[in-house]
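This document opens with one chain alone, in structure tokens, the form predicted alone.
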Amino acid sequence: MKDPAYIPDDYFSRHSALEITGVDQPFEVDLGCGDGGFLLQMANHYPERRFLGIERLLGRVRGVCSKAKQEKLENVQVLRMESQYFLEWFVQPGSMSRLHYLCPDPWPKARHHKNRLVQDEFMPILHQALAENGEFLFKTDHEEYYEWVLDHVGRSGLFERLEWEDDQFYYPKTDFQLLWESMGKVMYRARFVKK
């Protein structure tokens, strides 16, 4: 099998889902993926779609890229690049077909906010991106972020709020997910389509 990793020749172009994937199939991204967890059980489940996790730390890249092919996975890859230059300057417009943004750091303290991904100027670089009817789904434990979410999305005029039930379809938890329920803590989700 290829190796999971996926290296571009260049990284200052734009790059489609076909050129990464290198067939034609719904494209989703897993931003900030961590250990996998989550995407190597979508891609396990979906095989009729591509999934590529994106990821800054080289450790869980390889540590991901390597569950990757113990599993035998051909509809995964990983990225390592920071999230807002891959979505900003990187894929190219109108290719991903959901992108999964899930328990992020919500850097809670107000002088750190100016961090957080979903910002203003923020929503239009995230509606390029998706294809046509794409999805951005967003979860964390963090209430004040939910709503910094929501309030940032509504504004923005880009997006449509979509109902989101615990059995509307497939969608494993993250490991920070289990753990931080397994303390006790709700978990805030929100899912949206592009206008």
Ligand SMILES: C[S@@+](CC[C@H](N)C(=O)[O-])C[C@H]1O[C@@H](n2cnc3c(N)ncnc32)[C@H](O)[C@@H]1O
Second form
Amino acid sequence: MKDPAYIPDDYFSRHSALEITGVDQPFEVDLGCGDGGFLLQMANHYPERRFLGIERLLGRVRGVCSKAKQEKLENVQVLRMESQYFLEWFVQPGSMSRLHYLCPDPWPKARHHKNRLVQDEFMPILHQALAENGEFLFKTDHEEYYEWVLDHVGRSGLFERLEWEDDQFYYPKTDFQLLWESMGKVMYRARFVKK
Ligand SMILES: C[S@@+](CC[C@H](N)C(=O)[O-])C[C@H]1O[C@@H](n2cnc3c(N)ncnc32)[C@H](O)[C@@H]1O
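Having seen the form predicted alone, could you now give me the structure of the form predicted in complex with the named molecule?
Let us now look at the entire complex, which starts with that chain.
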């Protein structure tokens, strides 16, 4: 079985979904995939789609890769890379059918808001990376970051918000979500489609 760790030959050129995955199938990215609970369940559930986890911590990348090997999942890969670099410079524009951005650090203090990935200048970067009708799915435990994302996406004018009912489609909970909900806390979510 091919190693799920994706190690590019060239970190400075843009990569199409086909170059990364080797097949012409819908390509979904899990930004900050952590321990990979969501990513691996998605890969199990949708064998006809390809999944790439982006994660900056090497230990987590290795952990997800070894679980993917144990489960003999051929449709999942993990790339050790910084999220914004991946979207802005690494992936070919128009490549991703869905981007999952689940339970990121909300950087709650006002002086740290500049560290949030979602900013006004991020919106066109996300837009260009998605394929036609590509979707952006976001979850957070932090109400103020949720409102922040709705504001930034809304004023960009580049996306339309879609319904996201419970059980509308298969969408497993992330490891972080399970932990959070076990403490009786709320998880916010939003789903957008590229205009
Ligand atoms: C709070 S955890 C959430 C993990 C997973 N999405 C979940 O919901 O269980 C955030 C993850 O994103 C990774 N991460 C944070 N900032 C990142 C960045 N700029 N680029 C890549 N990974 C990042 C962290 O290492 C961590 O594994």
